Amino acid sequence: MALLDVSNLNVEFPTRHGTLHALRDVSFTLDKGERLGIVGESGAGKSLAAFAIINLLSKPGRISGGTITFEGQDLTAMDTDALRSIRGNRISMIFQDPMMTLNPVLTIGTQMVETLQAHRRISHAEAKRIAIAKLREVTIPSPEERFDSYPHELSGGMRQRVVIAIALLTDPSIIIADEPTTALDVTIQAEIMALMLDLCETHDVGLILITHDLGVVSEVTQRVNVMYAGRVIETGSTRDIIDAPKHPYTRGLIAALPQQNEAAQRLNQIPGSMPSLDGIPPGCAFNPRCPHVGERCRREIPALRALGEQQVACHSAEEVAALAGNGGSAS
């Protein structure tokens, strides 16, 4: 049994102008210490799917089908006490911006005290005793004067260490990282990268990596699911999806990458933009877009089905597939 399965997950957003469906029939696994990288653009529903996971989803947004099944319970059919003692708990989350998690007017060592005593019957002396140590696990400086450090105080990359630290204080079974890295500069976004995998390895901790960085996806996670416009498009081992795309638009995410142009080349795009969620054609969402439509696609929202090793929706994705062993243009 998996440690996580989420299957048929649709969310939706009700307003005076009818329902919008953020989410449809998204579906997806994750065993212990296995690293899945959710990618896609601004808009394609990345995020969502992962806030819907903990229920931190925005009113009047709700789980409108579907199971989330974690550690063998429902997480969708439990009252808000139980989900609570399991987010932040078993599941932890990283947001992208620290300074969106961490309380300004309270000491990075209070906060870790606060967030141990809410989930465990321990002292202060043994909050503070652990919370140093994490502090260190995640290569503080100095953890005990930081301890009593304001955010701050804290450079960027700092501040970041510390939201992992915390996230890692409960000894979590699933770590959700949610663009963890997009507020720092390269540096720091590749050493905060590297200390995660280091952790995620040592302590045998699921890792959902919610990005729209290919790059970073490669060198960190173990599966991925690409995502647009709310629903899974393409979804394999990383090491497929990054040789062998078998979705246009997933072969567009790659070809955009800076790394697969020539210096001096303009960078590659995809044309167009992700539609609205009140914006969404009729049949493939991405047909707009797509250099391969035909007229099945834009009557006709193609079903997730497999081929080879991946499981992609695409009415054309044997012949996207062919145009990747034969390394032709991706636009």
Second form
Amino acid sequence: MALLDVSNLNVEFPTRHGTLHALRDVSFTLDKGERLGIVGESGAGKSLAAFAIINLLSKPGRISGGTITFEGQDLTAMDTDALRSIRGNRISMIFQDPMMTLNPVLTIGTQMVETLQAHRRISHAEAKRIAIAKLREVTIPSPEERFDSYPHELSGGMRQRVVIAIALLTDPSIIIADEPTTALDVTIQAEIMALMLDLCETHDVGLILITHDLGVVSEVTQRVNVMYAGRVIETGSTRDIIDAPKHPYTRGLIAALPQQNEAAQRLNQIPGSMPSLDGIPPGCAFNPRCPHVGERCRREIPALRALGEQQVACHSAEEVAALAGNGGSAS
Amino acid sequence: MESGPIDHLIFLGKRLLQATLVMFVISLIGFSIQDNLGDPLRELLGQSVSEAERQALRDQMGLNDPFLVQYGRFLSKAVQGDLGDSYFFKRPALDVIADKFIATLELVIGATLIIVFISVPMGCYCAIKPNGWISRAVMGISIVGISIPVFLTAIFCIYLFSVELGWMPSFGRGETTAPFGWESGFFNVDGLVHLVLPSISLASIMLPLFIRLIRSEMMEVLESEYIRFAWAKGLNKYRVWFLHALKNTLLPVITVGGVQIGTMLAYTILTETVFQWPGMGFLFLEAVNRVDTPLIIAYIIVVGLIFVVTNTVVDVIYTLVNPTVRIAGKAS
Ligand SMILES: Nc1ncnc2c1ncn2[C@@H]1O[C@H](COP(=O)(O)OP(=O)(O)O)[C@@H](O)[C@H]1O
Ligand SMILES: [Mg+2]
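Switching from the form predicted on its own: structure of the form predicted together with the partner chain?
Below, the chain from earlier opens the complete complex, with every other chain and molecule after it.
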């Protein structure tokens, strides 16, 4: 059995003008020590999927269906106290912007020690020892001094290292990282990503990496979910999907990667933009932007189905797959 | 990267300079209203003195000197603690005010305690459970409360607690004792009982404001990423609310609080009058009725000074306790 099994997860936002369905039938699994990528444009529902796992959806949002099974227990059916013993303990999170993640008026030390003490009966001295060891592990210089620093005394990169150290404090089995390098200076993005990969490997921690960067996904993860307008539209091993995408949207994302076409033409962005939740067209949500759109795509929502090694939700997947094969042999 | 002691000194210097400047302006205003309050000689001598004698006295007192000369003289005396003698009490105006200062301070402290102990828990509660019926009721009452004048609250308190229920005395300061060298009502039951209604009345103006301020600050803080991260760390709710969120909520509230203490002093005039509380505000109103110009000016300057000092102290404290403001000064 998988460590984490998300099955048919639905998330909705009740609003004055009706209910917005933000996630529809999202399913995926994560094994121990496995690294899963979730990719898609901004607004696809990646963060919602992450926050739904530990039941931290922002205000009117709620899980309206599906199960989230972690170590055999359904997180959606858990009471607050039981859930709290999992949050930050068995499943940790890393947020996008380290400048906003740490509390500005509490020291790094306070924010680390409290995390340990929330989950273990442990003295302050012992917690401090563990915290400093973790700070050293994420290569923060002079960790004893940094322990007493306030967040603003550290650079963005250093703060994200602190957040990573906090995520690792309790030896979790899963870390969910929501665009952990997007807000950082480009020069240190790769460094932080490499650090995370290294730590996940050495501690055998499972990683759910949310990003809109397929390049990072291909370097770090073993499997990937591609999301569009609240649905998983393609899923499988990272290698298979990068080499032979079967959904036109995934194919578009890959074509837009800079290194793929620097010799060919300029950035190959998918034309148009993702619809907002209240403007999703009937049929396949991607159909207005799709080069392979057919009459059926405008009527019928494609279900996720197995095709070769991966699963894809597209009526024209075979056609796209054939194209991918051609593209591969031509380059 | 930490801001050093030099930065603190520079900041302190700037703040002190600002405070001095404000005091200078207040003294100028205080001094210039002198001419508008009638002829000081009439107050001193009455009507039966001849014009020649009057002129001689004017010269002698320097009342015929140019404005700036008179102001300079006023200022040089003022910095030595001499704001002239009260016409009515025939004593230094500052001494007269000092005698009444403790009584007013008691009232302000009483009201501040009431405000702090009610607005913080209520503001927090309304932020944490914004849709509960208690929160709606508190918010509804507070919006009405803001618009009720102090004297109405005061009269209502007197009617209910003194006249109808007979629980509380309706006027005066009660017994005072001086275990620490100054006469105060804080150290005996009678004094404290007398303090209750005036403090409630004075607090009632600021209370709704502070509840609403704390609520809205806290609601904003609760939406922030670092609070979401605190939840994601699995902290218990009391730690998230009362450490992570409250500390960030109260920092801006402190600044507003400092300003409001000054405003509260202005309201003591009304409260003290209704309750015949023998403080500075009551004294001021009497001085206005008697056209006791030196006492009026001294009051304005003393209240101005208290206002400026509290604001400066609050600013400095705020800078010291808030780590993020410390770099803001550094970065500029
Ligand atoms: N509090 C909210 N109320 C209404 N809609 C929301 C709320 N939070 C997120 N959404 C919607 O849910 C969708 C998915 O958001 P999100 O998961 O943050 O996307 P991303 O893939 O960029 O992380 C977006 O279309 C967004 O508009
Ligand atoms: Mg997001």
